[in-house]
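Just one chain follows, in the form predicted alone, and it is written as structure tokens.
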Amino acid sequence: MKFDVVGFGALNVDRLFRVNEIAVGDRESFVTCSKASCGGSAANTIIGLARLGMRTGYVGKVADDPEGRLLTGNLQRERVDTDGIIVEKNGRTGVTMGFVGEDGERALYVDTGVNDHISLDEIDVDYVSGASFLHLTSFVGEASLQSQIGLAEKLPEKVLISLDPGMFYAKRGLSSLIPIIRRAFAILPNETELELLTGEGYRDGAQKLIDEGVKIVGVKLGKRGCYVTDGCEDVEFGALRAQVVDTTGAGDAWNVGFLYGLAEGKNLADCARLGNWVASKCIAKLGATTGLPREVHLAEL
């Protein structure tokens, strides 16, 4: 099968408490209610894209518990091709545990569980070579980091490979991810991540990526919208109104948008509203994925 995009990335169970406010230091606060969901930023835009009707598959690692067949039933139930998931007879699948305050921040802890053992001879790369596009996101652990980099060095140019980094890979500088850097077409970062990468702001940041060989750096501002470059062509554009009720999962259904324009074919900023559309209807419900749409309203970009 011929896949649109295909995904890697960490696949976890997410567990959601909404919250009066994030607690710090000494401070307290109480849970107002809580939701169990699937979850894993590279799952996350995947679903998306198969809601909007791209071919989509999935390569990743879970145990074979509970959580680990709740994650990829589904993934099924939204038309993901789930083959390219490794099944781990032991250990247990990743969780994260997100705290939501009132104002839709959030706070995250992750138990990676086995998404940080994936060697690069259980993934099968033939899966992987005949789609158009492969959106990697982060892995805590190295193992998989270089499960992700071998991948992208055995697959034909033609693959081409987008990378959200996420704080995890962001952390480890530039230099930890120059393999893939230099082999994406597009690396989709949000404003601080780009900082922590590359130690400058989001334009200077981004032109650095673009030096590096990157075709098209996105770059997610948060409330701000989005900046969008190709070296030659710059966009930026604010964030589309809506009403917070949580922001997980935001720059992964930015991601979606984005994608599908380069999918389909869009010029930057066309992609870039995109982007921002479809962020716009996760944040308006809670949880990563409630709230993404199943077709595009054009008229609504």
Ligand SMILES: Nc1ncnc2c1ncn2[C@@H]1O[C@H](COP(=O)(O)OP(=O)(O)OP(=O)(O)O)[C@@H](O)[C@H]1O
The other form holds:
Amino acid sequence: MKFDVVGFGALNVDRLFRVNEIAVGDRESFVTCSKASCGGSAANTIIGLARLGMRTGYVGKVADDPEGRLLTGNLQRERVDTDGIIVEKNGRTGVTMGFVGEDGERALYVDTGVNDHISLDEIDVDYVSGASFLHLTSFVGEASLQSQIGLAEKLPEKVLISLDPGMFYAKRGLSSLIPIIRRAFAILPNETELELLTGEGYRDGAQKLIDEGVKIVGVKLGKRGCYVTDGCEDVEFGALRAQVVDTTGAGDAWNVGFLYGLAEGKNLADCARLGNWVASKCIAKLGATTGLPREVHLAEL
Ligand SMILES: Nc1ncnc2c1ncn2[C@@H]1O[C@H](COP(=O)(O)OP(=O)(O)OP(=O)(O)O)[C@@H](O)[C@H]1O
Ligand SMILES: [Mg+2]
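Next up, can you give the form predicted together with the named molecule of this protein, since the form predicted alone came first?
Then the entire complex follows, led off by the chain already shown.
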């Protein structure tokens, strides 16, 4: 199978519990309702690309448990190939537990589980080496980052690498990511992440990455839209007007539009417009993937 885009990032189940109040000390609280949804930044983006008809695959790790089956089943339903996902016999699939009290107070518990234990020798390099793009997102632990770096170094040059660093990788700073950055075709951070990564504002920060050899930097600016540059040309577009219901996954959705544009050979401006357009669809619905479109309406861009 030749993939258009393969994703490689953490996979986790997001469990949201509504409780009467957040329990602290020896107090006892009660769950009034709970909801599970499938998460993981790269997975959200890959699902969006699959919905737009791209041939997609995934590299990641789950455990042999109900949460792992929920995640792989969800990807398969979205027509994402899951043969690149490693199933660990021991351990737990990544789970994020969010608790929300009646007063709106929140508590978050993250169990990264087997996500942080991906070694390079477990990854099937051939699975990725025929792909047009490899889209990377962050892991919390060091081992899986090192495997991403190792995979990037093993892949033929023709596999174009995109990276959305998220806060976890941005906090590590430029030096720990430099092997991926030098090999990357596109870096897709938000404004805060780019500032953390480079110590510069978004325009100078983007240029700094270009100077390291990155071909394209796409910066997400929240409701201000986005800024995209390849070092020669740059574009900045305000966000599309959208009814904001839930901004969860807006950045992942922006990556869908942008990568779809790149894969279709569109110019920088059109890729940026596609990013803003898919993001506007995402935030109009509750959840990270609910609003992701199944076809592109060019007239709306
Ligand atoms: N209030 C808004 N109105 C319209 N569009 C928005 C709004 N907020 C975000 N967007 C769109 O979503 C895109 C990505 O959002 P944002 O910059 O918040 O990314 P992010 O911080 O990476 O998000 P995430 O939390 O998913 O990682 C923006 O470039 C913009 O197109
Ligand atoms: Mg983001």
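Residue numbers count along the first chain shown, from 1. Note that the rigid core is defined as the largest set of C-alphas that superpose within 1.5 Å between two forms. Keep in mind the model is a prediction, meaning the values are calculated, not measured.
If you fit the rigid core between these two forms, you'll see the Cα of E102 move by 2 angstroms or more.
Here L286 does not count as shifted, since its C-alpha moves by less than 2 Å between these two forms after the core is aligned. Once both forms are fitted on their rigid core, the CA atom of E233 lies less than 2 Å apart between these two forms.
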